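Only one chain is shown below, in structure tokens, and it's the form predicted on its own.
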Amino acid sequence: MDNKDNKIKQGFILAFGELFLKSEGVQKILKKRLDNNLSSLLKKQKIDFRIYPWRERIFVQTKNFKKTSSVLKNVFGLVWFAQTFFLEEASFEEMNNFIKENYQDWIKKDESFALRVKKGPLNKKRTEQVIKEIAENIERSVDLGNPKKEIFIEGRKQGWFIYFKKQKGAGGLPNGSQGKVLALISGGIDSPVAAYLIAKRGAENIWLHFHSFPLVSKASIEKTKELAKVFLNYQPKLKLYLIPFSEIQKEIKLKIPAKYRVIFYRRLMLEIAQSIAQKENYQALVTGESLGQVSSQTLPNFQITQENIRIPIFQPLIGMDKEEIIQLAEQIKTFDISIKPQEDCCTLFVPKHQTAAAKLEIIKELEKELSLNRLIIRVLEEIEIIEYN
């Protein structure tokens, strides 16, 4: 294929999802911020790029399409994208010569095709009569309903894009467009996924891992940092908070019955994460909880648990079973991470069995045993941050 002329470009064709069905004030500052996720996720992969950001499309022009493909596949906001040509400019009849002259590299001899044609402003007549005209430069049987081959063609007034396979984006809104919330990171499989999915409803992720170092290893906490860089392809940067967590554990084992530890551990970390969303305006908590599914995450123990928070609290998985939550964990690859050994934060110093269904008046009662405000004042001078970008 001849590309000597500058009004081929290569690269990809990228689709809005329900961006439009926001108003067209709120479309502009979506779209915005789609663009800077899109320059920081490219820059970080050292990727040759220009963006075209337009009303319906974006195209993004490069020639590295694998690396490019692997980073939009994760852009949250795009409903899909393709690997296209781009005819800029282009007349009509430039856009079909290109056709005739080049499909031969597409279409084997022995392959069906189909054209699926879409000009903004052409009625039905004429779209039909577009279809026609480059169909009959096209030496290949046609299918309509079962192609080997389809020829994506899109009119717009910037010019022509040419494409052959649309790739399935990861949708929802783009990150960081729907303010800042803190999420609670344990290193286990589940509330990755959690951060993942609020991720993709717009929301910028930051994290917070409580550890019982150094009563136990470093293991939850290197298994959270490695979470993070992996997290890393779903939002351009990321703030980590790492919080000591053992002496508040061993103030709670001197004093509290051992089948409600895990309760009075939950309720605090969420004491704790309101206090450090509140200083710093994250505008909601989110946990990896689902309904029932250990004995802490009853709603007669989320009741007590989450008693004293004032802020929202988002449990993206509270109706999902868990093997719906390990294939996703699987597909946005935080699964062989957080099935490494740990010791939990939250076992720690409790037995086997955990009461399903504890009273309120008998959490308070105990929790008058407890000396924890300036173990609380300790571990928020103590806290570890960490900047990912």
Second form
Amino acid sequence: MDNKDNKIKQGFILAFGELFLKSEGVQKILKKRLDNNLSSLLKKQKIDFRIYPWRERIFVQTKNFKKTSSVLKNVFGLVWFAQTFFLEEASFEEMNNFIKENYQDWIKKDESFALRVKKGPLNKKRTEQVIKEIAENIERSVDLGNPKKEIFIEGRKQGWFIYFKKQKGAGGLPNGSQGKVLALISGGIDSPVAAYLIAKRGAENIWLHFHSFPLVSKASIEKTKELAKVFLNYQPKLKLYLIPFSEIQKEIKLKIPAKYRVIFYRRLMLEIAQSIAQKENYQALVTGESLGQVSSQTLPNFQITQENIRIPIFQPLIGMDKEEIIQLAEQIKTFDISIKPQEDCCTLFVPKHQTAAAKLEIIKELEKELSLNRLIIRVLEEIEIIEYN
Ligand code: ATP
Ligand code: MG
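For comparison with the form predicted on its own, would you give the structure of this protein in the form predicted together with adenosine-5'-triphosphate?
Next comes the full complex, and the chain you just saw is listed first.
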């Protein structure tokens, strides 16, 4: 490539997804968020870059293609992106010449090609004419149906883009554009996937993990911290609450019959989470249940565990099978951490058989035995907070 001409820039062209369905004003806010996320995720990888944030596209100027593309594939709000040449303020003739001089590097002698042209508003010629004039200079065989190489040519107010291969983006909406949610993370497989799906729809995650240290080792805490670091691939920053749960568990174990204990653990986790959410203005809770997966994840038990919760609880995995959840966990790189052994705070104190259909009256009666308020206040005083960025 001829780099003498400084009109020719290299980098990535980025396309938005659903942003286009929004009104002008909302689009502006979402785009600003996307630009900021992009910028901090790229900076974190120490990539040299410059962002051109236009209305219809973003251009990221960089020479660090490999690292940049591995960041871009995780950025919510992009439907696709492509490594591109950007011919800034170039005329059609200049662009056509550039292709004429370089196509031999892009398409081998025996390879077929197709031009995919979006000529943009500034070029008055008809698209067919544009295609014809570019194709004339390319001495390779045309195959529109099944070409070996595609050349995408996109004309914009700012200049011409030439690229070859679109990569799938992460989709969703820019993270942080849809408020904040508090995700309950156990260290297991499901909850980080649930958190990911909500983050993908644009809500900034705050994480909360209940641990049973010193009754058990710190394994679940360490796993949650590791998961948090992986999550920084998708979200520029992450706040993590670590909450000691062992005092509450001891009290429950002492006073509640075995088959109801899990229900009490869940009920209390949600109530404590809710009180933090209300205090900090996090607008919903996120958990990782899938309907019927285990005995605590049945409809009667959801009713009981959620009885005192006044803010929305999102359970994005509710309709997914374990297989599907695992597949996603692998894809987002949390699976290998999640399957490391841990003494789950709940399995530790839980017999094999839990009721799948508890009765609210019984639960309320039993609850009177617990000195919950005192315990919850104590727990809230002992919270540890870690900020990742
Ligand atoms: P996971 O794979 O996320 O552990 P699970 O299928 O094992 O989920 P449960 O153990 O029934 O499900 O827990 C249901 C949900 O409750 C979890 O997905 C998580 O959101 C929350 N949860 C469970 N244990 C904890 C914990 N120790 N700290 C925070 N949240 C928890
Ligand atoms: Mg679990």
